[in-house]
Structures are given as structure tokens and as C-alpha cells.
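We begin with a single chain expressed as C-alpha cells, specifically the form predicted alone.
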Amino acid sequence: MENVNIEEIYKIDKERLLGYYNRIKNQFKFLEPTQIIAKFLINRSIGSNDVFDTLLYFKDKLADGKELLDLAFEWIRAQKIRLEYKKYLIRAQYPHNNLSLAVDDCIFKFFLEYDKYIRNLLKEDIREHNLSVLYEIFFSPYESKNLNIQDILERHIDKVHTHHHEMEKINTNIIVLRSGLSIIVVKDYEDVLFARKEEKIKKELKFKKTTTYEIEQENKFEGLLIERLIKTYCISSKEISEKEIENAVSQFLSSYFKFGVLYTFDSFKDLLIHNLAEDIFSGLSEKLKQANTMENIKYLALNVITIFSKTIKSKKLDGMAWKKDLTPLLKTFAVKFINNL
């Protein structure tokens, strides 16, 4: 990754983001600047209430000429980098599924040059554990609920040291990157391995499906509102409210689930993923379709559904119960996907 232009490869529309930030600023004039930036990030589906504490912590660690809004923009850019390296992991093959090799490979391909780039945001004399903390916060999955800055600091402060030789700071960037990213990359690659295993099982069972099952699959999830919302967003870049997205997701689920009918999760999981990816893909512009293939969208949806399937306890539920459980999950997924376009 020599001479990589991070801003060019992982573009964010700063002008549009700034416009959105200013709307929040004008709407909540009674809030102080740090609170406004925190609200801006939370509205972009980044972090939760812990965002404010993170901003406060890094406020006095920014380089001269840099502001908290610059930090916020880089937090958003980090989500684009996360999406790209996860796409890379989907295709990656490591001997014996070596997790350490996966970590080092991702660090080399995606984060060595990023480390040089992001250090320009912070003071030169900043202690190295702060970078490690920042990487864990920036690249944790967007659905993470516990990003408490003090808890993360406790994990890193005694593990990542700042070393000097005379007046020069010794380069320990690999140690910093491993400390901040190892757990995250390992978890992401384990999810990939789990998805591959599920796909293998699905293929093995493909030829054992009965005619009855195929008849059941004639029903489809119809996401006309989802497709229309994304198409409108691609054409006009108009902000879409979370309520609109929730309504679209609700319509998508209602098209399949019926009150009084009992469903098992395995009987509709694959159909849901396929139809959701199909409707999202249909709404994309031709340019965005090149960057977001059907297979990539299906994989991102599979990740969300896989997490859901690990926690679901019931074997069989009424259609309205499935809709109630799945609506907030798919809403969060759709909001995140649209925000990353």
C-alpha cells in the first residue's frame, strides 16, 4: 500500500455530511458543540451514548488546526474502510483458517497506510495507547453497544507503551494496530467461517428439499418500498428518515408473514436474505451496483441474520411475532447500508 491516498480511495461526501450536521446544529441550538457532534454521529448510526464521552476524551488530543468535526468525519470514513476489509475477508483463504495470519494480512492491506494518515489528526506527542483505543472504537461493528472509553482505555493503557530513544519516539505502529484491531478482525473472520459452514450445509441439503418446501417458497418477501426509497436516495441524495425505513421494512415483512400462521426460522431465512438483497440491489444506481454486488449485499444481510439466529430461542412463531422481532433488526441494517452508500 505505497503512497495510498486514503481520502481518495475511501471517499466520504463531506459537503453533504456538513449540510446534515448544520441542520442538526440549527435544530438543536441549545446543545453545546460536542453534544451536537455526538448527536450527528448517533444519527448516522455510529455508536450510542458512549460517543459523547469519546469525543470529550479526544478533544484536547487533536492536532493544531483540527476540530472534533474532523474526528467525526474520520469516524464515518472508518466505517467505509471496515466495509471494504470485510468484503476482502469474504474472499480470503488462509491455510488452516489461521486467525493470526488473517489479522496481519488485513493490517498490511488496509491499515498500515491508514495509520500514517490518521496520525495527522492527532498531536505528535500523543501516547500510543490512545491510537490503539481509537482503532478499537473506530472499527468496532456499528451494532456494538458497549464502547465505553474508560473501559477500553483500561484494556490498552498497560498493554501499549510509548517508547523513546533519546528525543525520538520509536515506531511501534504494528503493535498499536494489532492491539486495537486483532479482536475485531478475528471476530469478523470467524463470522466469515461460520457463514461458509452454513453455506456448505445449505448446498448439501439442497437436493434433499421436498416438493412441499418448494411450494412454500413460492411466497416472496416483496420490498417495493425498500427499492423505491433507495432509488429515490440514489437519484436525489435526499435524506431518508428512520421512520420511512422502518415503514419500508415493515411492508417487506408483512408481504410474507401472515397473522395466525406459524413459521420456522429455517423455512424462510434464505428467502428473506435473497429477496432483501434483490430489492436493495434493484434500487441502486448503475454506478453503485458496481460497488455493491448482489452477493456482497446478501453476505452483509447473512451476517445480521446469523447473529439473530444465534440468539433466537423459539423454534416456531406466529407471523406477527416474527415481524415484531425482525423489524428493528432489518431497520438498523437498512439504515447502516444507506448511510454507507
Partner chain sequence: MYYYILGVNKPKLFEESMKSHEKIILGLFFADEDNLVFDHIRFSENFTDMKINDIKMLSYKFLGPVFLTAATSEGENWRIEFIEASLSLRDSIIDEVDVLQSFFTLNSSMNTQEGTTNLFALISTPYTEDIKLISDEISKYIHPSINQSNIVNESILGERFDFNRMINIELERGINLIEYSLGSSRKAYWKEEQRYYCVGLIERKTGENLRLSNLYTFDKDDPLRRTYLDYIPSYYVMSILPDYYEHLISETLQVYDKKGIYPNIRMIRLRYRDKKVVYLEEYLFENEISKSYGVILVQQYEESEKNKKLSYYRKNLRLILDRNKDIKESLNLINSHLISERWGTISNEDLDKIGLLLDKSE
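Requested next: the structure of the form predicted together with the partner chain (the form predicted alone having been shown above).
For this one, just the chain is written down, with no partner chains and no other molecules.
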């Protein structure tokens, strides 16, 4: 009954999808079936080149009577669920921006019943980390480029255990759901918070412009995610993945650099060092603030930026180009900084 509900609530037009799949199949007769399904998914904007490896990995883990095409359809359905979940999250207001609450609320409302449903697709004796891997792959944003199955497996295999009582598997579905989805929900909710903050600033500026006098928008780097990430690390000492750090750095740079606008290196260098140091410093606990003063952090950032300035060929670039060049540099800097805390 509950399984029927998932298919009813998050409907996908299987007939139409099958028609499209058959067209691809006829077009690429020389390809292997798994390659055809991978192509079908990529053409539906699901995943990237990693899709093929993911399909191969799950191929022998499907329940009797299920095929890779069923997995592909469920992948498409998962993105539909993601859309509904995102719509909900955009409107959610968790007290004190409690991220654990966001995870629990979303898992309870969107993924708990789904877990029962999707387990029918896979063999009963499948090891639980495969499910948390599947959740991470299925519910990551479709634009995610880094969904390499081996990387994801590496992260889950030692963390998500399968428990047995005598011969019977013990149900630990909620813990598995949390393992697979926590990072996704937290990242999505942080994006929502960031978007809200931006919207609020925009509104305030608009209000000021129309009611008082025109003030030039203060242009600065704002590392909301960097600050939160370091704060989380200081409180829980939880390991932070490089991917999360990269996202935070990317958000920090995006808050300043605009596509289509040219910037000279000297016009933002000092501001970048200052804002980066500010955001990192405000994320530190009181105890760590004593060991890492603002000036120290600025000094460390200055060293990195100075070395970088010697390698750049052009001093005037588009905002997106600066972001692309600076992301790996600042990511390495942030990783080293966090590791040394």
C-alpha cells in the first residue's frame, strides 16, 4: 500500500520515458545495454559520465525481477522527490537554524516511506552502506559533477555498518538514511539560508534606495558557509569533507565576483584577505580565537595570495575566471587551516 503511494505521489511517465529509451536504443545499437541506459540518463540530465560506473556497481545488487532500467526510472523519480523536498525546504524555518532538526524533519517527511519503497529494488541481503551510497547519488543535485561511485563508496563503507541478530539483518534504516542524506539536507538548507540572506540584503538596499537616498552597494566577500563550517568543526570536531570546504570557498568567492564584470587583482586583493580572515575568525570558538588572532589569519592568507599573485598571467579577468582560479587555492588554504586547529 505504502509502495503504491510513493509511485502515486511522485509520478513519472514511464511510458513516455520508455519510448525515449527505445529511441536511444535504436539509435545506438552498437552500445552495450548498460551504456545505453547511461546515455538515456545523461540525456535526461541525470548525472554525468559517472552514471555508467554507478549502473555497473548496482547491476548485480538488484532484486530478482528488477533490471537496470528500473533503477534508472527510480533515479529519475528521485530527482522528482528532490524537487518537492527542495520546495518544502525553501519555505522551512527551523528554530535557531537547527541543522539536525532540518535533517530529521526532511527524513521523516520525505524519505522514511521512500526507504521502504526503494529497498524493494535491491536484494534483501544487500549491505547497508550500498543504500546510503544510493541515497547520496539519487538525491544529490542533478548538477553535481562529482558523483564518482568509488569516492562515495569509500566515504560510506566504513561508516555505515550492517548489523545482524543471529542470521537476521537488524533494521537500522534511520541511521542509514541519516548517513546518506545528512550532508545533502544540510548543504541544501545552508544554500536556502544564504539565498534568504542575499534576498534580505537586496530588499533592504532597495528600500533604502527608494525611501532615502542612493547608497552604493557595499561590495564584499561574504563567507557564510566558511564561518558555519568552522563553527560546526569547533563545536562537534566532526570531520569536514574537502567537498564541503570547496563549496564554502566557492560560495565565498561567488558573493563578490560577478559574471561579465572585469576585476583587476589589486582591486580586490586586500578585501579578499580581510574578509576571509574575518569569516574564519568569527567561526572560531573563543578558546581557538586566542590561539588564532585575526592578524595571524590575515598574515597566513596574505602569504598564500602573494605566492598566487606571482603566478598569474593577466591582472585583469572576468569575475568567473577569478573564481575558477582562486577556488582551488583557497580550498587548500582552508583545508590546511582546519587541519591545524
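Think of the rigid core as the biggest set of C-alphas that the two forms share within 1.5 Å after superposition. The structure presented is a predicted model; accordingly, all values stated were derived computationally and were not measured. Numbering follows the first chain given and starts at 1.
With the core superposed, residue 302 shows a C-alpha displacement of at least 2 Å between the two forms.
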